[in-house]
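Only one chain is given next, in structure tokens, and it is the form predicted alone.
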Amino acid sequence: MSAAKAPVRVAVTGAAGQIGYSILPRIAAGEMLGTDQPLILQLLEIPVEGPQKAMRGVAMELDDCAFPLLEGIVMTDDPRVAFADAEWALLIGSKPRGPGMERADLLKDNGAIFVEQGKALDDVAADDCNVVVVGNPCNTNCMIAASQAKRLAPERFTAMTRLDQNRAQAQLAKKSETAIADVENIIIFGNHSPTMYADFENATISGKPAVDVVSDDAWLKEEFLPTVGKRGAAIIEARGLSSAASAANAAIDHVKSLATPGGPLHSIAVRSDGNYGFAEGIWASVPVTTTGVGTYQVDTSFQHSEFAVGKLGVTNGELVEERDTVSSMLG
């Protein structure tokens, strides 16, 4: 009989929010790290009674599920308690954009949160901690958090664009009337925002170029790209609330892919070293292959048309503007 695995500590911020409520049972059930991996959940919420009370309710439900893998739950409003010895940290909590709020205001308000969390992670997380930023604007929030770290390398910080990838994959499958699994190598470039570029030119459907299977160039450029880029807004319009179940699902996919060496190409936002024309030092979504648990290599082999290069330039410009807006917060 093999020895039982030691539990992995997984920190989750925004634990009482909608994404937190959707993702925590799935993590505890083993969907993210494996059905043989025990874990301890370390939950963080803001120091306000409403969210704190809601977090306690979430923990009660997790207890009531009787998950065999869940060996403990920590609840706190202190990042240093939540991140202590964490091997995975999912930074989900962030301030939502309110009516009339400019994007620059949102960046600055959330920036302060991620400055504090980046410092706390660097102080107390495990040496091999992988930090996944979900809270928007996630690319720049990730850059801010990583900039505070002196011990944890920038490669330990990634931002989630897997939701965009999943959306793009689903749209291409529907249009081509094929199975989801038949759509491969659909990669998101740039920012998790309407400027992102879902690279249909390099995608395949049933092993054939997607542009040959879906030969409607106007649909790809004028319907597909805006649908993927603005899907979050469409969901808010439809249900009155932002994406929760799909965002939680994408975060699980992000971690599973990042924890599975040798798997297929996938989209994550990482620190740019200039590949694909992105400014050095920003966090931009690119294709990666996972080389070890939590480690990756950027695939630099993608070729882009003049149309695609223009799209990459637009999303790069937005990320540079965001960096300039929060420059005072970068450590």
Second form
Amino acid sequence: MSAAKAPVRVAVTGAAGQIGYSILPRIAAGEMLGTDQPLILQLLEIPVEGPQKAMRGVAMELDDCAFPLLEGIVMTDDPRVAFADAEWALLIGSKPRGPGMERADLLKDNGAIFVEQGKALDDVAADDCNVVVVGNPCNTNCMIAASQAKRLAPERFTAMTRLDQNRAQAQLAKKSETAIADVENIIIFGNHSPTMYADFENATISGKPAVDVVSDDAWLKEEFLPTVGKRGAAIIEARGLSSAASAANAAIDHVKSLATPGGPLHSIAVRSDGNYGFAEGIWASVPVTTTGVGTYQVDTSFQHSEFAVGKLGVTNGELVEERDTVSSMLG
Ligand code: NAD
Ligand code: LMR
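Form predicted alone already given; the form predicted in complex with nicotinamide-adenine-dinucleotide follows:
Following is the full complex, with the preceding chain placed first.
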């Protein structure tokens, strides 16, 4: 009989929030790192009695699930306790936007969180800690945190655009009346904002080019792209709250894909080294293949039309602007 695996320490910030409530039971059930992987959850909330109390309530519910894989729960208001020896850190805790706001409007408030947490990760996280930023605006927050963590490799800092990929996949499946699994290679380029480019030109449906199957250029350009790009705002408008179940689901997909070498291409925002015309040093979403647990290679083989290159230029321009806005927060 093989020995049981050692537990992995998983830090989750914003543990009392909406996404926290959706994601924690799924992580503890083994949906993220595998059903044979024991774990210790290290939960962070702000030092305010309301969220602290709510976090204790979430932990009580986790206890009550009697998850066999869950070997311990740490609860704290100190990032240095939450991130100690963490191999995965999910940075969710931050303000969500309300109706009428853009995610970039959160930069000033949320950026400061990622300065502090980047430094704390640098001080105490495992050397090969994989940091996943969900809190918005996630690309630029991820850049801020990585810039503060000089000990950790910037490649280990990724921001979540998987929700956008999942949204795009679902929209293409609906339009073409095919199964979700038949839609492949649909990749998000750029920012997690309405400027993102959901690359329908390289997507396939049942192995054929999506553009041929859909056969409706106007729909792809004028309905599909804005629907995916503005889906977060549509959810806020409908629910009065930002997406949570689908965001938690996407964060699980993001980590699962990043922890599973050899799986299909997936979209994550990573530090740009100039591929696809993205400015070096910003965090832009691109296609990657996972090469090891937490390591990946950017797929540079995608071909783009003039239309797509124009879209990539716009989303790059926005990311450069965001970087310039937060220049004082970069380490
Ligand atoms: P929420 O307000 O329900 O919960 C956020 C929680 O984070 C709160 O409990 C708050 O107390 C906590 N928090 C705030 N600052 C913190 C800090 N410094 N350290 C630890 N915890 C802190 O919000 P939510 O709906 O869970 O969303 C969280 C973030 O995720 C928002 O920024 C939202 O915009 C973003 N989001 C991103 C995506 C994506 O696709 N990248 C999708 C959905 C939501
Ligand atoms: C989303 O895409 O649902 C999240 O980023 C929340 C938001 O502000 O849109």
